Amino acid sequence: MSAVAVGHRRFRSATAEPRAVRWLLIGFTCAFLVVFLLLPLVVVFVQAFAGGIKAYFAALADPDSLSAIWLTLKTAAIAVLLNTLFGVAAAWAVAKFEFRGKDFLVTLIDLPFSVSPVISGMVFILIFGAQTWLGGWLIDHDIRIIFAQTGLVLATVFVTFPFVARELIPLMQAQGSDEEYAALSLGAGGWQTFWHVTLPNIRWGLLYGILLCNARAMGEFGAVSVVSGKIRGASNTMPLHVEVLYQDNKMVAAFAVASLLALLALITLGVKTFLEWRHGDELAALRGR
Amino acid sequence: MQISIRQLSKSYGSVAALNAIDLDIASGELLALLGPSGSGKTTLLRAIAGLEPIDGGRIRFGDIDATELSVQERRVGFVFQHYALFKHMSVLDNITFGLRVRKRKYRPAREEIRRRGEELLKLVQLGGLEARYPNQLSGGQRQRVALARALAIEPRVLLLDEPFGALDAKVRKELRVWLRQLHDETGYTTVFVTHDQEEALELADRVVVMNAGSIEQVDTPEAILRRPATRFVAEFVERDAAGQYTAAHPPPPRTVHERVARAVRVG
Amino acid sequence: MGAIALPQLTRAPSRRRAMPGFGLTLGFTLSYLSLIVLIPLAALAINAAGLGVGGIWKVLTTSQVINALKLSFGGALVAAAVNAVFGSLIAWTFVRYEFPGKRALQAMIDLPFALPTAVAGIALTALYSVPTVPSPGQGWLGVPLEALGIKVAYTRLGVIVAMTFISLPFVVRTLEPVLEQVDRQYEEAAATLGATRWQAVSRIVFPALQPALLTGTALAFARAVGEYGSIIFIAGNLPNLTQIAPLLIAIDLDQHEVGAATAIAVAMLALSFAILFGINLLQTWTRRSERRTA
């Protein structure tokens, strides 16, 4: 090394700002998301615990608690059961073959997306409502829609439409279809090849839309709420229990309430991070990175 | 199992891929498809196999019309240009896959699977390599899975996709010297698709030369290399074979070789 | 060749493809996206047939209206502004820089997508507003806003707060991956030929980010647009001030007016496809401009 010295300034990258600016950024972005985005999650759980841990579970052992608790777990499930059926026979449709009009059914499914979640719900009013033609007939029969669970399920699989689908299409198309030309050349039928081929390939994709639509099925509010009507014990999910809870003014139980959805939030922001880290390859959400 | 095509035709929109092809392949037989990309060699196999539906013509294998049997039906040895190997399988699962698949009337015993799974395994040289997945394996060794796995199911007959394209040139020489060998043991009427005249040349006991849709030419290597028949097949084959034989690269004197080179030397 | 004698062609040749389940996928595919999405929007605009031009134009021109499809519009422009700036600084720092804790935050950077609108609404207007009883967590970032003089609960503002809360994922996931791919060479080029830093970051960097930018923003205005759940707890419910258009809808349903409700319901649709239009468009400008850089 040369005695000499060069000077004193330290070597800076050329792509590299200023540290003061980098510092600045680094603690902007930090400050920024913590006040902005964690301190209401903080919040949810101080204001859940504020009558202490017995007022929390009393909270939450309340009947009309338990009640949405458990209409919540069924609507998701039969929700995200339908909608993953569908987005599995939609991949494989617009991922093996050529047809017309494809790009354009690809479209169509992202539609839900770009609609106002209470627009989402009262289309389903439009069609089920007392004022149509086909509500009355519903009425008369004593069949219920509109304010009972089959318009929750109805609305929900609307709005979480979308997510399964858009998951495996670009994934199946990232794939191709040699591993499944393999196995019919083996003399695999289609669904020996479906099982054994093509599901263990977009396993962690499947699961990854599973998980999202899971968690937008689960919090669903706007939807619901329009095509609920409300009744505790009856047709309240748990998001709507925690509109009633508050609009009651009992803070208490409508932030347990909560707390369990945004524990559900954490829960699959954990899931979700974890499968993008370790099968991020086989996600279709990161291709390209 | 003889191989006889007639007619053969298919298109995509108004292009012609293939354009009433005739084509007759003798049983045992060591033939490849070559032509440049979108010649057609590649949607010709694919149709063989019944992996690509025809829009006209017949497809014999020996004494049967294959030409209405699905895929399955067929039970043709198909190797895929990237080897198409199962992911999520060990080496072992993929090579019995065909076997496992089959109605149970058909379906040997688990035992029985299993030592015809390890039997290939020795046959591609790669024993003891049976729990492994194929991200562990190298590109030969996984073109070797997939042959062994298009093997198991006993097939009428044997196609192979580039079965060279994606390995490195040291690994293609020894492998196409292996795979002749194998061809002369099993004896199975094959038929591979290569854009590489190298290859076609020193392998194949007749090659298909193919342009646009069209069978340009159908001979022995010596013939075409000789007797070019078209224009085409004479500006394909001979300046880059002429190139690899008689300036830089002599032929190592092996069997398959030889015939070859002695036709280069004499052309 | 022709050797063989072959019978009579008689029978069509095989037509059929070799992946099977082409009729099954796709007409199940068809039929589910027929009775789930497609008829009842159908019914929505029959419904909105029904109405006529004149309904609907009378029930859009009342000033409530008015005012909330102006708020739901406007406070989501804002929002998505917001967004564009703050989401772009995010995404730089996250793909620029290292720090402890980073993994943890890019984690929760999509908690808005993650946790249901009507807890994030309960759990900003604990935050924001000022509380006349007081209870720990709530008025944290209210008060001291207050003590500036900045009301944000039950205010426009607070619309506009809880859009930025919701949209926020949006610039952020969208920059990320694009910055991730900007090679570097190019800002080593524009340093050795004199550029400073920031002229080589808002002319060479910039521009290359700038569709992706673009994409993110509007995704983030079109989601604030149909916001309903986290906005409507903060925002409270004053006619002409802080009612947005979703809530109108809903409150016309509450009362039975389904022709009212159907009437904003089709505007805001109007609106939103033609932003999906947009989003559209923006996105083949995107890969066709990456496409000129790759």
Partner chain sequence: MGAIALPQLTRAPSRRRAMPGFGLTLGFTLSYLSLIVLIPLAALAINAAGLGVGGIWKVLTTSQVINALKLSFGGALVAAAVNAVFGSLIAWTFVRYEFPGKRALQAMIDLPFALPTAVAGIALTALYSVPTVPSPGQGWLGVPLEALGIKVAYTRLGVIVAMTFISLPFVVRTLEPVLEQVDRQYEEAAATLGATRWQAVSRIVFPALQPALLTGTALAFARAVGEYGSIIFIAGNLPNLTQIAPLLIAIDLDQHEVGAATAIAVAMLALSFAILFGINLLQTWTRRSERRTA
Contents of the next structure:
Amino acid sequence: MSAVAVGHRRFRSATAEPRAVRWLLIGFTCAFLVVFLLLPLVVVFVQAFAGGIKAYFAALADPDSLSAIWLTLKTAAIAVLLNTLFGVAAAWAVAKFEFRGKDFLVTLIDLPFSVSPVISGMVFILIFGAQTWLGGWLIDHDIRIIFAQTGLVLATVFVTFPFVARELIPLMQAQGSDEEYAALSLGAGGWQTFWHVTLPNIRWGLLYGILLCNARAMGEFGAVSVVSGKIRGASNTMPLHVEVLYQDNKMVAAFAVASLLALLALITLGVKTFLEWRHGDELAALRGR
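Could you output the structure for the form predicted on its own, given that the previous block was the form predicted in complex with its partner chain?
Next up is only this chain, free of partner chains and other molecules.
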């Protein structure tokens, strides 16, 4: 038997597990997913329709619920737009240029991953609260940040801005700058190079990052709960409105709004899965350049 065959056989024996072990691991994984993911999701929809379809849609049509839904969609849209612009700019700077402090910039981008969302909300209170100098000046000039949509947007932007940037940075680093240099050498301007070379190369990674950012923005609770004031019909987003309804013992209404959040999450997951299935090989090839 050749040395290659012996090595291959040893590799297989070292990595292959007995059938009982494999089935045990697969069974444990499936059971864990059912108990902690699938079962809670099913319970949400069952409880949402516990009072019937009319009660379900009546809960969603409530003025406070409609206000929370609309506020959530607006806040998420603004936060995603701002984070998309920031993420592309940050990834372009990190991947295409060498400058002092680049590692520190990457560390700052990752900061929201290590800071509690509640703490980030408290920071905005300490900066823009009524008891601060800046907050007093804003109140004197009739500019509302805390307990208003502006504060919700700021808190949401903070907790979600790593998603687009962290998706694009490794992708753009793997691609390098050869195509951009080629375009510039042929007479293309900076914006032409970006629109016709850089953006097409990162479009699927960008869309993937936007989806993750949007999902996180719509479901954010900790940071926005601090800066919102939980004012019904004014500064309550959907996660906050679910808590308010639950505390008021309006279970059907609470689960109805929660089911809408879950539905939006499932749609996001479906689009994410489609992108991975349809363009996963393309993304892997770009990253592996």
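All of these numbers come straight from a predicted model, not from anything done at the bench. Think of the rigid core as the biggest set of C-alphas that the two forms share within 1.5 Å after superposition. Numbering follows the first chain given and starts at 1.
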| item | value |
| --- | --- |
| Residue shift check between these two forms, rigid core fit, Arg203 Cα at least 2 Å | no |
